[in-house]
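Only one chain is included here, represented as structure tokens and corresponding to the form predicted in complex with its partner chain.
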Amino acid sequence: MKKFKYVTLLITSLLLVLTLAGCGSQPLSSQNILENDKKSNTITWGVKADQKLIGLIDVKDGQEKGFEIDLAKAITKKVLGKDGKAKFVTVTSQSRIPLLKNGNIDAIIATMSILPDRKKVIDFSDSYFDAGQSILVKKGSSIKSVKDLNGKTVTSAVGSNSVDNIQKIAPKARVLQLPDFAQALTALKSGQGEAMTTDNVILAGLAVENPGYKLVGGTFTTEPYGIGINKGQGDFKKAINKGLKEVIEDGTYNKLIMKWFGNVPGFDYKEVLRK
């Protein structure tokens, strides 16, 4: 009996120490994550990695790549100078706020939109891309614009604010989250939804590699994204607007978006160009 005693007191005193030594480190909100971010000359960016033209990682040297991507590069400059180094961490629509409150990340540039409710729990940066929710359904179908989706099933993915769009405008419609939007399109393909609705840049980067559906009634909500910032993180905010600021106006910003959706079919680049 005498050794399972120390066993125990062993284990015990394992349990104690590891979560003294969690309670070690410094709450977020009294960290200023622009002053660590100089020091590391690091930004860690939460980015899509699944997401075509936005954010997908390249199988063949497992880098991420898309606009948001080379955004948060261009940005990430203009904030640590030319050495800065920016880091990516990926997310999915679900996990990206949890990681920044939590402080995996210090930003997300996710296809997220700035929203009141978001706003509640963390800080937005200006907006970066004027997207808007829009409709993808098969050829032919009877489905013409938002109204018509009442009674209908459309699919989406979880995490998206896509969801309460279409319970407000159309609040008839059984929508149906998918882990990811490729499945959604998929389950669209397989019957499961007569349409799918998320943000029509994400639509149409599906719809180029499926001819046989279409986007149907433009769109019918603006979303503006912003990068996604830890509340109580002024100096970060300000030195990321300004960075996004000189983005635009050095050119690069319109430069990244002809790279990216120059040619999208369904999809008109020029609307989203910032002058």
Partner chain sequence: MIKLLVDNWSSFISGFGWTVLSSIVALFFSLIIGSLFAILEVMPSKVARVIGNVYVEIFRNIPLLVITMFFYLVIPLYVVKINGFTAGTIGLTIYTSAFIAETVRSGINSVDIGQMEASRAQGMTFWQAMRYIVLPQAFKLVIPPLGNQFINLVKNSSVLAFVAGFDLMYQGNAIASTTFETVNTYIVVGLFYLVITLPISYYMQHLERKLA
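Form predicted alone, following the form predicted in complex with its partner chain:
Just this one chain is shown here; partners and other molecules are left out.
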């Protein structure tokens, strides 16, 4: 009797597994993300939540706020209509592509530069922001441009392209690499470095939070940001690009630039306006 019950349980378990396998969701590559989003009336975006001006969770209400957040909302309404909803999932530089590939998010809008290596793995929209590397210094510093960094100590984050760029442009600069940008800023403020470098938009957020510091010298690299989209989603990519174009053409884009970057010390927001 016990043996019969065991065999029955085994057969039932096998049937359940086969049923679940047959009814499981389609592979991501065979899904039409645009159609799915139209049905749910929602686009799920991967965004940063720790960078002021770009994407930051407001501790007062728990809501994501920043330029990329507002831009994602505007594009969502262009793609899905005025009642379309933007849902946000927090990502990091390390997690954003895996989350996209796994289907946890539909698109990435998280300070991601359009790079050849990344384009081998995912697709990108047209550029939505003309980022570039810049320098953050204490107000009153003698450093006015990247070439003034020769003989000086510059802080940055480990593994960033910023370090390589500095070593090429100011080869006599000493680079102090820290685990992240927060620690790089702390090192600058404690006198371990005389300047900090990374993308201008990231430095802009730091400048707003630290009034004694400002950006100098403009940008000395070009690193356009793009919206990350899974390969094989041509319809979705076209819709995102169309939405972005409409947001630029109706003036919304420039309003968002001025809203978030119009009063940042040393940041010339006019350089990133779109016509």
